[in-house]
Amino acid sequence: MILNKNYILTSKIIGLIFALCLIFFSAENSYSIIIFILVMLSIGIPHGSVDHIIAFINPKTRIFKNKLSFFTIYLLLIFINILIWILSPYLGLFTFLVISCYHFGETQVIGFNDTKNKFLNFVVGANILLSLFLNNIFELQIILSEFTLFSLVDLSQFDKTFFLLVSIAILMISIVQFKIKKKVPLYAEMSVLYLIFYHTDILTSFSLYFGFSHSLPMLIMEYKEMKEKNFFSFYLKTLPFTILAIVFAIILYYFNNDLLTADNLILFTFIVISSLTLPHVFIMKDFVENK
């Protein structure tokens, strides 16, 4: 059953208007860190801060016996992810990309198609991340300086327009064979996202996508599912675990390891996000089932 709610479209339009304002006033580069922090604290982290409630809402998808088993598995997955990054940054990055491709795609198709086709979910998410990276590839090479196999590749002969066209071409080629109930609107939204990625730096691009195309629709969907009296009372329930996530990031910030330091703040941030994403994906997989 396709979920076709006005709030999904509304949240994405808000993100689009915000993005156009940033591009029009050329403000994205000057305020990218501030935008990222505000979006992550107000929308990004909170949308995963009710996982402990969402996991027990639908008895048909309940995979935890009790809250103790939930928190044990949840924290264990976070620890495993950090350990992977420490032992092998390449494996950590690969794990993050694979999981993110599926998770982002699964939530992106809501409103355009059901979420039953797991391969479609992965392909859509992979297209989004690929476009994000391609349209900011020179900046990405600096961020991933630790990954010499990629950072030392000479791409100076290409310009950003080339990578924009490549990302759109890959989108068309990779999804054209799928049976999608609302294919044209899905193409249209993703093409708009690609243009935003093209015009903004990587931190702003990720903030706009993650905040308004991914997190906000999910946050409102969680609010609807939990049937709270009002959005404010629901939002208050996200605060404890939002604060815990911030504390977790601060502790990791001071962890004495060459990779887990603030020398490369953006890479460090994505390590934190990947650690929180791993357990969150499994909760949301059941939550968005058949939506």
Second form
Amino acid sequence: MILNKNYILTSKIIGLIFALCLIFFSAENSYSIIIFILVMLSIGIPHGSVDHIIAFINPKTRIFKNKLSFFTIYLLLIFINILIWILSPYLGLFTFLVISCYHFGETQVIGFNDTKNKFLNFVVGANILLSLFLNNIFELQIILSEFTLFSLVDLSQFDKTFFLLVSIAILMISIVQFKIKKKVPLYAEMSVLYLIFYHTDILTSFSLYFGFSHSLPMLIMEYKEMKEKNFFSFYLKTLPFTILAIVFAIILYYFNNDLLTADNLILFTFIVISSLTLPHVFIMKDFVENK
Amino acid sequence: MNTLNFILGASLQPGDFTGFTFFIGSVSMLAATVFFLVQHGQVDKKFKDSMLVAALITGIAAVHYYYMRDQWAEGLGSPTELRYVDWILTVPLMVVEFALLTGVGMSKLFWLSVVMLVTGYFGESGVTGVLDAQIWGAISGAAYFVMAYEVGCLRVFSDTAPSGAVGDALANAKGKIPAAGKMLQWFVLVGWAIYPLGYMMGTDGWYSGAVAALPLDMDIVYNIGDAINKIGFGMAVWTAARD
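Previous: the form predicted alone; requested now: the form predicted in complex with the partner chain:
The complete assembly is shown below, putting the previous chain first.
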């Protein structure tokens, strides 16, 4: 059932049920790290672990001559991203946000519109990230304590509802400007995402969005494109690079305190994610074209 | 009831009528959500989005009424913040129903609902520190009246009454849409008018003396208003969608 033609909707409904369970049982605060780790290891990282295969699937959009050039450019982008974070954390954060906005938006509009309108993709992704951050802004100030321009802003006079209102208002104002085939369902789905962002902490919000609204639909889409015998054999193919990604994170963590961020595990995790995301975005841009 | 206590944080006291309306609100919204989702599979393709939106409206409300019931039962007072969270998410979706039925006016209705919600929240929360609740309420109310005009609420009195583009589109639509449109117009005109009343009860202004004399509790007014508007709104759409 999960792999029928409505697989995108199915995976999102799984996420919604999961989210509602967390909200009703008020479990998110105590289990957010476990949820984050489980989602990232089982869905988040695996959805990017077959980039080396899907980069060569569509001959029309293929931009790499061979595997060597693919891995060289892929690793180079990861290296450049880490270098940016080391040299200028502000630039690293900015790069991550811009790239993520486009990438999240691009996959979010699938099923509601084609992905050709790059500006729409960016705006939709920006809305999602903005809502994720605004609805958890007090937590975000703690996580980004090293970014004093943001973390020292006094927001104590505002409550969470204010930020939800701002994010919804921005969503409404921005989304009506675009010609979208299924504008209302897209808006409705994003409203539900905002509900989850408001009621769960930042790590759980990100896990639920990233896992079930972004990664799982992409993972299933990749499985269908690769035409594997069954999902299990496809999933096995994601394992080598998932393990490599974890090893990469451990190595990076070894140098963490000297180079990146001292004792801020969540920020460090986002740096790792941003490093893995940068090359992945370019691969997915071609992969989702016309989907 | 004890078996449910692992979900429900606190129990309602006997005779707590306000708390009871929160409880009825949450279960009725949940029931309506299930109903709309079941009906989603039964209706014509062109109404599927409308039914899904109707289900989302009641679904989101069910979640928040669950929270509100809990907050009330724990003696933490009126759950204004949660109520606004619910409205912020559901009111634009209710507005969207008009656009789904008619295919016009989404941009204008969205803008108006942004103004109505933002200024209403500013007035009730006092977060801005500028202007008072009366002025913010007046701006919010003005946006509501423009919206009511836009969707053709005056047409409930006379078919020749002036109306905005959405009201015209509803009147000229085929099938059961005009009849459903008329029901929705009644909801906007009468059902939504409950909210300004609740706003006046919750804020200070020239109206304070008048609303204080009313034998009503703000939360009961809001709860009844929400049940009528959210479930009724969906039922009106479902009426047009069935067959």
